[in-house]
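A single chain comes next, written as structure tokens; it is the form predicted alone.
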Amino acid sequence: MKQQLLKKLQQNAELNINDIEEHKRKGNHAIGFYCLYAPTELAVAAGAIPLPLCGTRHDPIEVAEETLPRNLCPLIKSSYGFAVSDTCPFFRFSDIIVADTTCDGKKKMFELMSDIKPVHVLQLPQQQNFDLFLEPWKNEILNLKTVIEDMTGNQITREKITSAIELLNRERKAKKRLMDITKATPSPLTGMELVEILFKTGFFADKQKGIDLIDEIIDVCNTLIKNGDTPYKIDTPRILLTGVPIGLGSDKVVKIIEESGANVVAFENCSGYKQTFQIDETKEPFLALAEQYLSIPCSVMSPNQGRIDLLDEMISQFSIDGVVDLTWQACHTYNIEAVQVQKFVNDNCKLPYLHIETDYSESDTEQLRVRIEAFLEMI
């Protein structure tokens, strides 16, 4: 039954391209978003499809390196390579790109990307001090609201933004319920299956269709748990992956961990548990958006206690046996923050910790396999 649903997921992902094309043929819009900090509720409220665009594949990096430095983060190079080579349908569908200043490499890359397609860059505060930065950040969101209204020709009323918040809160709740399935010991899902489900449903034009499919998968997984049907044993090492975002194509570390006999049961990154936050539906909507999005604990924030707090919560709730901290090459904020994460995991949680710095290529696969297998032997 689980495999049937994963096949249905693939079929829906393929049909989703047609859904977006039909949406565009009717004169509607799509908006590309490059980071979790950008409020996709604004797109939904304006009748546009929000599309996540971070590059997760190695293929377009070569063409990106004709312009960008080779010693740059692979996520940035992949994102730009897809844009400049016109090989990503979701970038092609996007009428405007919404970006933000989460790192120096990204914000300079977006200057080049603006020659390809209109780009609006949110000036993200680098600290979560609400007294100093909440109002300017709210103004950034209100400015984006105006940009989207002008582009789509649709006014974002209070009623529409409230409805969009409710819809995307339901989507985030569904994703959290899905990710919480792996709290079961042993888990009914592999880490790679979880990555695939989250990645593919993220592009769905019809958000309710994605929510319904996730709920179907959850129901099947609950039945598997009840029947003791799982690919793992009770003593299979349970790994939490923290650090940079991943997706299909940038998932080699997850594959190696699971090929080596462990199960990645938790993802504390912005492609995982960081996207399960809820917007407060009782507050003025734009204030609520500003508060919750500014609270996301990315390593761009200094200090970033929120990441440690989230790790503490997840390590306990998911019964974690070891933590793998993934950093893309040239991602300086995550690389430096790894020092604090290791200290917390080793000293406070008394768990094994492994820091991996790599890129999207397969050239270091066997070297990583040796390190990961040695790490798992410690558990």
Given for the second form:
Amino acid sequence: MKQQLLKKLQQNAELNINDIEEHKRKGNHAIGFYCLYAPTELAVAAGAIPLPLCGTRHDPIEVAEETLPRNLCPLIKSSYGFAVSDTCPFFRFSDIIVADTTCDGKKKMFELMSDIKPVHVLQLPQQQNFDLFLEPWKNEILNLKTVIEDMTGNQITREKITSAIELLNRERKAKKRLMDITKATPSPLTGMELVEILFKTGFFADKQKGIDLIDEIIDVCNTLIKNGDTPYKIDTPRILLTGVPIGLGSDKVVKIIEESGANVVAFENCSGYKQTFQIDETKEPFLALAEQYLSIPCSVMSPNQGRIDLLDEMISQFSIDGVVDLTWQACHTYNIEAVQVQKFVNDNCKLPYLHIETDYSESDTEQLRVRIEAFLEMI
Amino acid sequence: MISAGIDIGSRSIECVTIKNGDISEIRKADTGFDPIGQAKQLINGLKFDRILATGYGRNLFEIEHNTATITEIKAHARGAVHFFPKVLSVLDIGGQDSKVIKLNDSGKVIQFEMNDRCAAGTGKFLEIMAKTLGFSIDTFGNEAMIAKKDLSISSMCTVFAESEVTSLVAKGENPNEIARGLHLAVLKRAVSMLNRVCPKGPVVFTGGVANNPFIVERLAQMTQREILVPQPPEINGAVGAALIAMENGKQIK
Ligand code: SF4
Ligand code: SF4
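Cool, the form predicted alone is there; where's the form predicted in complex with the partner chain?
Whole complex next, starting from this chain.
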């Protein structure tokens, strides 16, 4: 039953490409996004399809390295490689790229990317102090609104933004329900399956279609839970993965953890649980967007107490046995924050912690396996 | 009951049997290009009731012999506690990697760190450098010991260190002092890893590099901590595996 659904998801993902093509043929637009901080509501409100472009595959890195330094985060290289080699259909579909000044590597890479496609950069504050930074951030969002209106020729009215917020709130709620499925002990889903579902539903042109599919998957999972149908035992170690975003192609750590006999049940990253926030529908829409997006607890913020709070909450809600903290090579912000995360996990939660620094290649698989197996022996 | 532990490393394989809590037999071989073939030969004719494999070749051995395996982290931790029951810190410098393991007072691993990115900071590094300088690896430590002063080698990457050594030789630097510089480079890495993971108390030092007298002596000086070396230090992982085989039987995973 689960397998059938995953197949259906795959089919829908393939059909989705046609949907986007169709949408564009009619003269409509698509907007590429690279980071969770950029409010995709603006695209939806203007009748454009928001496409997540963050590079998660190893293949385009070689081309990227013809231009970019090797000693750079693989996510940045992969993203840029897809763009220069024109090998990502979603990049091709995008009429404009919305970027953010998050980490140094990304910010400077976007300057190079703007030679390939129009890039609009949002100046993201690096601190979540609302008194100082909410107003400028809200203005950035309003500027983006104008840019998108001019490009699409569609006015983003109050109604349109309100209903876009409502739609994406529903999508985020559905994703949260899906990710909460693995709170069941043992979980009916593998971490790899969860990564696949979250990744593939991210591209849907028709958001409602995606929500319906997620709901269908949730229903099946609930039946599996009721029937005790699970690949795991009651004492299978339950792992929380925190740190950098992952996706299909950059999921090797999840794979090795699960091959070694554990289950990754929770993802504290921007490809996982960080996506589950809700925009306050009772507030002025742009203020609500500015507040909520600025509150995302990513390591590019200084300080980033929100991540520790989220970890704390997730560790208890998901009955976590151990925490794996993933850093992409040359990602300074996550790499340094690992010191604080380790301290919190070891001292406050009294749980084993493993920090892994790696890239998208397979070359260190066996070295990672030793570390991960040794980590699981600690549980 | 006799239990056996086999540690299949990248450079060498050690096999140990334990009978009534005491080591009854030790066998060693080079890994060569056929770790499983070598391992098979090594245990040929060996008497044991249970066997547990560890080291980088453990998974191949597991498939071949249908035995359980443990990581070298757990094996070294158990071995260290066998030789020095109260220890909380383990430093292992083997052929291909080095690691630091922190234990709690019941001998359980609570944190570890490994360096296996490159040969730097490992036995392999010293081996290659000894060759570059024309020394034998067995006496490399003694050569470093008789140097008159410390020399600093800045490159830790084997490739760069090799060219640095070549240019130092060309500059007419004393080979013993260069040898010492290379040892100090390995030590610096080990000490910073040790300080990061387990900053206090006596240290059990295992792995082939613990046979090197200069490294052991300087490690004690640099850390101001007691350095305890099992004899011989390279069998520590195999001893740990054999003990865990005895304690847990085949169901251990
Ligand atoms: S990790 Fe942070 S900066 Fe990178 S995409 Fe996610 S939210 Fe944006
Ligand atoms: S993982 Fe780190 S270095 Fe890479 S894009 Fe995200 S914040 Fe930047």
